[in-house]
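First, one chain by itself in structure tokens, the form predicted alone.
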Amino acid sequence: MDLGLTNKRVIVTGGSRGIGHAIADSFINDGAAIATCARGKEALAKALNQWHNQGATAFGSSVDVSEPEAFASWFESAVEQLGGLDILVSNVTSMNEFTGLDRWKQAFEADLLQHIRATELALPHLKNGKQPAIVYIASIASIMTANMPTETEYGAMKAALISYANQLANKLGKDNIRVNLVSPGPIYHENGFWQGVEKYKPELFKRAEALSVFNRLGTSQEVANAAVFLASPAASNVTGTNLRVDGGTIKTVNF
């Protein structure tokens, strides 16, 4: 299937590793130009070098999306480098090392506010884009009531993100901007959270695998496949959708 992504101008936040890298890589393989940001300079430089060696049009800088002025400056520069903006994939999250109310504040910043910040920066450009679309990376933690203790705040913020995105989809229909989400289950990737669990807490890892009907964790590429499709013109009549990529972990009817 031709997804219609050739020459599309795409921003993917957090594209240096894991899900974000797989998404950016998939866009590039389908002929799009991308700009991305990440906090880790080394991983970002490695990713950009890979894409440039492929002959891809790819831009990137190290920036913390939780720093409003720095992120806004990077975002405007990225749009200028791309020559406009057609697609935003808001992917960034971060590990939360705080406790108590500070943990809630960090979760609010990392898993909700920064997505809203990226959206507000993107909208003026998307309104001038070609077949514009927004995709947010959420999580099945948003609807689970038995999350790990470390995911209590994360799940609540992802639930808020899903509500925000669906309201946005309704409001932006008049501008022909589609808004969708992808909600992954546990995803395994190199140097990721679940690789650490596999090494140090193998019993917990096995329990996580058993949640899926396939008895395994998902991959970053499987999430990327869903995100890129939803962002593409091939999904031109799809908006307000939250697509689970969880191997059937959530055992409810998804109307």
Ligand SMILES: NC(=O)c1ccc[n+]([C@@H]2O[C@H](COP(=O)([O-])OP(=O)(O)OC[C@H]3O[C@@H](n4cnc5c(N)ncnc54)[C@H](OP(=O)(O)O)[C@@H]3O)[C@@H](O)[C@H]2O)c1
Contents of the next structure:
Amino acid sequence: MDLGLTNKRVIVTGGSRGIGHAIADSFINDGAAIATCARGKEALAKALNQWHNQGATAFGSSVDVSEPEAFASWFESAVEQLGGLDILVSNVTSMNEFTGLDRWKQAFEADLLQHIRATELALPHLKNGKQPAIVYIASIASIMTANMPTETEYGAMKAALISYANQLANKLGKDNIRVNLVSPGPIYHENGFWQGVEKYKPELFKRAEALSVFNRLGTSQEVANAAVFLASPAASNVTGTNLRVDGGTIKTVNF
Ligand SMILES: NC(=O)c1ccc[n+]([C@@H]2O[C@H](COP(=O)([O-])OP(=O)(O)OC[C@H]3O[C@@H](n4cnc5c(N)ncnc54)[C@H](OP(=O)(O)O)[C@@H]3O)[C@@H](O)[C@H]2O)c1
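Condition change, the form predicted alone to the form predicted together with this ligand:
Let's see the whole complex now, leading with the same chain.
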């Protein structure tokens, strides 16, 4: 199937590792140009080198999405380098090292507000884009009531993100901008959260595996496949969808 992504101009936030990296990689393999960011310089430079060696059009520099001015300036320069914007994939999450109410504040910033910030920056450009689309990376933690204790705030913010995205999908139909989400289950990748769980909490890791009907965690590429499809013109009549990529971990009917 031709996804229609050749020469599409795409911003993927947090493309230096894990799911964001796989998403950026997949866009590139389908002929799109990408811009991405992360805070850490080393992993970002490694990813950009890899893409440049493939002959891809890929831009990127280090920025913290939670710093409004720095991120706005990064975003405008990314759009300028791309020559416009057709697709935003808002992917970043950040490790929450706080407790109590500060933990809620941090989760609000990391898993909701920065997505809204990216959206506000993208919209004026997407309105002039070709077959424009937004995809957010949410999580099945949004609908689980038996999350790990560390995921209470994260799950609630991901739920708010899904509500926000669905309202946006309705509002932006008049501008032909599609808005969708992907909700991964536990995803195993190098230097990722679940690699740490495997090492330090093997019982929890086994429990997560067993919740999947395939008895395994998912891969970044499996999430990327869903995200890239939803962002592509091949999904031209799909908007307001939250696609679970969780190996059947959530045991409810997905109407
Ligand atoms: N992995 C899972 O099991 C899983 C499950 C469900 C949902 N998800 C969702 O999938 C998305 C990606 O997850 P992941 O596992 O790939 O995450 P990850 O391994 O933590 O990677 C996050 C990416 O975002 C960057 N980043 C983090 N904070 C940033 C900030 N403040 N400013 C700029 N860049 C920042 C990271 O680079 P730096 O750290 O260098 O900044 C990295 O490139 C997230 O939305 C997550 O909630 C993941």
